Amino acid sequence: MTVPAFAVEKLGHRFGQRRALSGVSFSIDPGEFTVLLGLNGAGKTTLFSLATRLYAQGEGTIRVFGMDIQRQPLECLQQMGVVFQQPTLDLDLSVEQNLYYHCALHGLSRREAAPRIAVEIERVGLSERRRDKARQLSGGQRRRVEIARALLHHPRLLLLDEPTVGLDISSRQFLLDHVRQLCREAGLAALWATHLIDEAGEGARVIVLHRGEVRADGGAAAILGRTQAPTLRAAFETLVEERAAA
């Protein structure tokens, strides 16, 4: 059997008296592009913060390629590439300097880092901007750099938290196409968190998260069948309304 690239089981988290996640369980396989769809405040960023060890984990388990993140945190984190919701580039460093710094954090020498940087920068179409300061780039270009950076240590799992917020349509589509291609061609598993329904796309697996609970999990056709809705947008609205009325 294939070991899931990422698996959470009965994951829960509280902020004081407010429960942000409640019994969340799902897994994604290597090579799978999965959309974590939810409104702002659904719990998406909380889940990512637990998965990346920014928050201490209390309830449930998180496994990365079968490894428990509480028992083997370094091994798990080494398998992850992460693009956080908030931009994290150093704007006063060049594109290249930002990438070399990331490589150094992962123990890569400049000799090891140089060819990896060249490959990833070429993939996102920014080779000619490699010596420009990050602040000289557009928002979409900065996101491209962040995805390139997340892949430099050769992770097998990519976590992206609202990576297209504030970007124009063409930039959003480029990032979606790029990550989907990585899943198809490199066997990368990707969990793409968003509140934008159109980013799910046809054929994508969708996990609907609402108020800290998984409301649906499956392909678009399965979700449409369950809700008897004509579109994924209508299905999502039905699932959210069901929870609100419960």
The other form holds:
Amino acid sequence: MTVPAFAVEKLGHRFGQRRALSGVSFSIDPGEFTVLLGLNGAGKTTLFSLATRLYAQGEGTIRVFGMDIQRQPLECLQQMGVVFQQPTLDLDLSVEQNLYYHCALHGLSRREAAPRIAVEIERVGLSERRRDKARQLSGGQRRRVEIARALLHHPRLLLLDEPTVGLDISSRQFLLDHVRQLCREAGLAALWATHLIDEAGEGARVIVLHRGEVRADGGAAAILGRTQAPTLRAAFETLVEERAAA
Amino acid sequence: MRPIHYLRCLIGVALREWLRFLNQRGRLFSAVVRPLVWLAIFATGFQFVLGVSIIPPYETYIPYSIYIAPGLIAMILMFNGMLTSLSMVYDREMGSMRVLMISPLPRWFLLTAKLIAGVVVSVLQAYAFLAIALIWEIEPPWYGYITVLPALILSGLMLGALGLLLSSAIRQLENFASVMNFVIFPMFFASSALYPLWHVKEASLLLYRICQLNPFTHAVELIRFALYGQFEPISAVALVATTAVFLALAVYGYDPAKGLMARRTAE
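Form predicted in complex with its partner chain structure, per the form predicted alone context:
Then the entire complex follows, led off by the chain already shown.
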């Protein structure tokens, strides 16, 4: 049996009285591209913050390749590449300096880092901008650098929290295609959080998160079947309404 | 993760701090100019008001500018320590703190690396000040430039750790300004930076006691003695102890499960 790349079980989290996540369980296999679909405030960022240990975990478990994040946090972080919703590049540093900094944080030497940076920056088509300050890049280009950065330490799991927010259509498509290709060719598992339904696409596995609970989990076709909706958008609206009516 | 990984991480964090410092030329300028303003204006004006008798480590009567030089060096270290922590608050608001915190190295190490990186920048600024201060005839013996290094490092660590602790407790950049006012100015004025403590004792015994307890006084005194090749053991012990306490509290503050970050996220 394959060990899931990422597995959460009965995950819960509160902000004071407000429940942000409740009994969330799902797992992702290596090489799988999974969309975590939810409106703003559905609990996606909370889930990411728990998975990256920015918030302390209370209820439930999070496992990365079988390792419990509370027991082996550092080993888990080593396997993880993360793109946060909030831009996290140092704008006063060049693209390359940002990437070297990330490599250093993962204990890589400059000699090890240089070829990896060359490969990843080439892959996102920004080789010629490597010496430019991050501030000089467009929003879409910065995102590409962040994805390149997340891959430098060769993680086996990629977590992306709303990576396409504020980007134009072509940048969005580029990022989506890029990450899907990484899953297909490099066997990377990816959890792609978004509130944009069209990013789910055909064939992708979709986990619908609403008000901190998993409302549906499966292939786009299965979700359409379950909700008897003609489109994924309609299915999503049905699922969200179901919850509101409940 | 082996020791070499820790070292690479430390170098990476220090390099980033250095690059950021170079990018912020205003910061370099103000870091060196601020104490020079004190030296050029305050010291000149006050040398006729405040008499400085012969006190160790000085062997003779000294001009006031020489007396306040160690205090001004400590001021550079303090401002830089606070600016490093300001950058932590900024990083947290801007998100780049997350990049640091998801490194697979332990959080205490990441914070210590950040602290050491800040101290490297501080120490270089202190030497830049000492070089310019030669114009005001602040000329410690040649070996003083070497013996002062450990004192600068230890003082820088203490003030940087204090800054880290403050940054773990501060939620927003705006709050930071008021904390700066309530920390920097009281620490600076209630110390031996501007006047010898025997002067303070004559004026107020309570203030004298406060000055004695103020770790900034110990930073100033350690630097003052070290500039003349002498060691001030009480100050050294006081600095080591306060650094350890501040750093431990800062690590606690940055622990998502326990410290202030946990409380913040709960709000």
